[in-house]
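The form predicted alone is given below as one chain in structure tokens.
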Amino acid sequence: MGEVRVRAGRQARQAERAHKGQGVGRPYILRNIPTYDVLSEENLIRIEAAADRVLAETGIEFRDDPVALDHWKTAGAKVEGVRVRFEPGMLREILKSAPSEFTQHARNPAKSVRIGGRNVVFSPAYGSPFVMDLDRGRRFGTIEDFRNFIKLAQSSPNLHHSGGTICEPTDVAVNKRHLDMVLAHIELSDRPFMGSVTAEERSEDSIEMARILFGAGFVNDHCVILGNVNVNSPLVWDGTMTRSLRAYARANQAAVVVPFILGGAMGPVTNAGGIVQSLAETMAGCALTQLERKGAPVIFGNFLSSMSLRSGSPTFGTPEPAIGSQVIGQLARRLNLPLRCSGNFTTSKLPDGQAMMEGTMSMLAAIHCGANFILHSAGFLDGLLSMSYEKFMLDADLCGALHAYLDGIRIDDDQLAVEAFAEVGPGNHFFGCSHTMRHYQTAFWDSELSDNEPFEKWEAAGSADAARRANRLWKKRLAEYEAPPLDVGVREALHDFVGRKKAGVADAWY
């Protein structure tokens, strides 16, 4: 009888894994473990006071965006040329109108995500010009690669978001590739997605395509697309980013406001100094969204990183930014804003032990700091210069483990298993007891990539390491991928929009 039940359970797990290949999973995670607070109230106040001094005494430059400067003048900031200074507390007061939590709607309502509060959303890595795999090595990304990564994200039960510029499709003109990217997200995935931010008109094109998909009225009242905007650290917001930021806010869509601070280069070498800078720059960007449209959703973002002070090379997945992220989480909660922080970072050039060690350190920082939207959850390699097919699969597997980690421990009579002790008694094993048989299919997280077989069996099967197993899995996923259905009329309208936009301008390659 026990053998029959084990065989049935194995079949059930096989069926579940087959299901996983179609991206069946939770739309997002509800955190059941607490965040980790590193600093005391006294020290948090000191950081906030230091940021207030930087904002009031040094200020931030807002370049090439007269509308942004007008917003700041109207709000009462001190504007001298492009330099803007803020009285202590001013930005916090403006930020009170930003929602602490919001839904980003997907075209499949079952896959909409909730951002903020106790919610955690995993999204692929973003922005790499190169891609790599074990078969062809490192090369410039193409639109085919871009579409492949959307398919892999859609197929993973451990990711919740389609992402944005997963890799740069360098075979498409710079001024037109945003159209192909947004179209690919809409056609190949039914999850939430991100739009372009590289120019205001490209941001507006992205939002307009969302309007075609969801309807203009729905988009006016609901968030359906995100735009990831970066500060030009230190203490500069350039017009390209603020115009895009305002375009998203104006349409009631969420900007993800992120300074990229490389300690010792674009910010102080000390962790505390980098945190002060990050808080000042991010508050200013988030507040600008509220001046553009009060109540618009916005995500408080952060990207702390270190560098090798001997060579000047960036380093990722190191301990200082990881612990710094914990403090950023505390500061974001004090502002009552959704948080994007940390991710699966590494400078390794291969999906190897260094990659997984550095990636796990920075990913756990995101988990413990309370990040709600975790960009760069899968695929990040080579200091974000390369998107790796194998690393994507390994990272997505880690995201699966983090689902179980964030679930925490449930306490009830069944979980406490007192009756199991009575059934088994001293000195016996629990493998075949009724409590184990009830739970053995779901008790533990089951990796799709780890090898838990005896050494001899692993060796006889070819001695494949994790990267080689990941190579086989991404190929299998792409072979089995099926696009989610999309309304024919919507598809035709999107293709018409993209065709007209492309025909209206000549190709630009820089």
Second form
Protein chains: 2
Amino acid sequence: MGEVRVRAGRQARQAERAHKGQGVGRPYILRNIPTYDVLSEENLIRIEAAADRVLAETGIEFRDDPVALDHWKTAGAKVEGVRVRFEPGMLREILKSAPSEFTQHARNPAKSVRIGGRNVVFSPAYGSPFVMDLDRGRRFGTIEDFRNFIKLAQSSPNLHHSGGTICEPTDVAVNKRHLDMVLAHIELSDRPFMGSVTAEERSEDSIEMARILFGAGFVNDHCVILGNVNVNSPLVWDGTMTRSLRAYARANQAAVVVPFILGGAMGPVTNAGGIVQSLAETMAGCALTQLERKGAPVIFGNFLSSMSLRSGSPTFGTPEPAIGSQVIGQLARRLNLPLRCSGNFTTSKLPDGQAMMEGTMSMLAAIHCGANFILHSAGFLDGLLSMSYEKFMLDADLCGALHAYLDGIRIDDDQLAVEAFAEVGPGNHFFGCSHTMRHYQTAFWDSELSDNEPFEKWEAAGSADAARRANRLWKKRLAEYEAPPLDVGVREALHDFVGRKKAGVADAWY
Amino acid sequence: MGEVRVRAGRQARQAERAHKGQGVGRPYILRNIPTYDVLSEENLIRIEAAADRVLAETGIEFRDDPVALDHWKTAGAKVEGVRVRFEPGMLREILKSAPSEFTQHARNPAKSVRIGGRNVVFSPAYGSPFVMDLDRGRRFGTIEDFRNFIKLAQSSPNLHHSGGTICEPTDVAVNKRHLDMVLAHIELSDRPFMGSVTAEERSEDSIEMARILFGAGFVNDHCVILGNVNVNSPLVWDGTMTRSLRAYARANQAAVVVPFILGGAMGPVTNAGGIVQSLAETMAGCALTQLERKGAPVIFGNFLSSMSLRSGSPTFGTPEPAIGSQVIGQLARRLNLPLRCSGNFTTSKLPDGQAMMEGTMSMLAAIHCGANFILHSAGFLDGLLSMSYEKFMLDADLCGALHAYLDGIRIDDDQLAVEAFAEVGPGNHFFGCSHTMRHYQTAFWDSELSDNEPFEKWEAAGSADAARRANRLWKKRLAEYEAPPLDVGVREALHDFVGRKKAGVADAWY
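Could the form predicted together with a further copy of the same chain be given as well, to go with the form predicted alone?
Below, the chain from earlier opens the complete complex, with every other chain and molecule after it.
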């Protein structure tokens, strides 16, 4: 494990160079376009003031976690029962100790990612109970599906992170699946990953496995695992979540703090009201990490959504949350915290036009809002309930396009091409000119899945739609997959840990 | 026709109120979100300087139009044969007389649109020789298809404009189809429309028909018809186009000036080089309108595209043109001209995931770049070669979503909902609270085509994908279509004009 650290220095320098490059295959993206700021500073201040009022007047409940309540008392908050109220400005002050940017280390140091600042990291979707593919339709996810998605993510040059609970492996007991999931991430991927959060003990198991991989000392000083914790909106932090959040913070690992607000259900039906609530809930959660361990990394998360006013069903990939995400981005930057926001969302049950329309709108909102860690970059269908094999491939392809988008545009004399016009002259084509020859190989992003052929050629090849092509590609990728090398001693130690943890413990299924 | 003008005053005031509202059904959108500016002023100035150098050193050819060459000589440009070179700054000076914003009048004054400034107008796609639907596949467009698409546009509350050559009616002779197209726009829609540009005479016929509808005096003082003219890139203006451009300008009608640049073919392979070229070509075309008639309305147009480096095929809806469009928007605003830019583009041959992924990316670029007149908002598949009935419906649905997107977010005490949190309290839902009851009917955009139902309900209803639902919807819309009322005298006069123009003229098919 000392070796991991020795390699880290050299390979981190390589990564530092690599991530500044162009094209896919970089460990993460350094954005070269500005964020899209939709609100004036005056209106941002109004939102902050409204959140401060909610925190001071209504407050937040912290249930089933006396330690959290003690932290708040010590910090000077007003605690009555489980209700905690905060003086305006208090949480902002606490949050000053959280880093604005940090590295999450991968077991392959060349794949470590920077989270925060201008950095962008794409991670697969998280948390679906179901999986889907064109051949077998919808079914409950299994550990085999889970492992397949890790393999597909690892094989994609367009993603940067192995993710966490890519789908629920419902064939493994609830109290043991975190062990199999973390093991799969470590064995099948050499990218950074996320641990479990469904119980404090499972969070600690996840972190312990990271210690086996990286060494306990290294883990104490470096972020190597993330835990995604959800607020029980509106205005409730459940003890299961705050205990897990504190477990990650205590170990100096980053919690991702995420309210999931369906406007009109778990929050106000107005976009502005949802943002106020999200800001209040996330600030409180992020601040709690700092009370557990000052300086621990934490990610300011967000998940706004809307609802169909005809059916009452949740809707995703709609315009209001897209606008709202961009406002959340502005608020996170004013807090100087790394941001997780938006992702690729849809209610469609197929990898069809609806799925990609909604997915692209919500994913571009994640890009424009300045999100640093984009959980849910690839795979969701069915209103977050299903991971789709085909949608995963289509979304990963979109992530490839977004590399080029985030690279923006270079302006220099060669790119401006004034001499090329003189060389080619009016009415002639640029195919063979020296400027084209010099640049054509790197000029444009090239999709793996889009069909750009003429109609006749596409028809002659079988008239496949994008979903069908994606179906072929995920099968090809799984067939070609090779696991990245893993130190034999580490592997044995991990299996030993998992075996000991499982031994003699009855399966629990809820 | 006098009546049209009397009505105009009252209904224009209604429209003035209506367009400030929320939701679809407005005559056009007044954007409430900022533009997304990706480049610094310093880099914009470098692009402008490069365009100035291309205009001064390489210049532009104006072929087969001696009048255009005379205009340039009189204006002080350097004319050698058909090559025209421009001193830096000369075109900008000429362009100062073009209006930054103007109204295009509709025959129903409540549907007149403002073009320029913060206004956004969605218009159907333009120019495909083929049409497609799920039942009959791809085939050449006919006048029946053309009329169908006008009906579908007119029926959609999400579009604002009737468009122009929505598809080529290939069953009508080339030298006569402009008459049938303009007649169809006037008879089947009461929205603004575009005329023909394929020959000077056809442009003049189109404008003459507008005079029959609106009155010659009104047309001389107001914009009632647009003509979309393309540059023969690189750096060539063809006489057919400049004669049409001048015909529109002479009649005080707005030309839309559009270079269509496939990077690496008709322009440099670099994004920056394509933008330089586009700026140079468009400035020259727009300036020519001002030499023909000072103060004539004109729209600064743009169409950047990329190419697949594997196959050499053109690609659409890719990231580089999306970024490029946003730069073009910045440049157009520095010229203070109304902008047409980007639209809904794809190379997909089906209304599938690829189509909507590419379409949404390019359409959002049109929104973010500040485009005022978004030609090609709905219908394209197949690399611009086909109009698809299903894609038209899906794209129009996206246009509906973009109404909500462009409305941005309102920040006031009621929207911020601080009191609602006090009313509901932690852990309770917002379903029935007074804030939700007050706002739920207008809170969220509701798609006509997206399926937000639970999986089981969707499956029980037949598991239709978005394309299939769109197939049903366009048939329903056509069946329900009712033509807007048209004055009998105007109708007769138009038919009389068309009959006279066609009489005794042999059909030409090229």
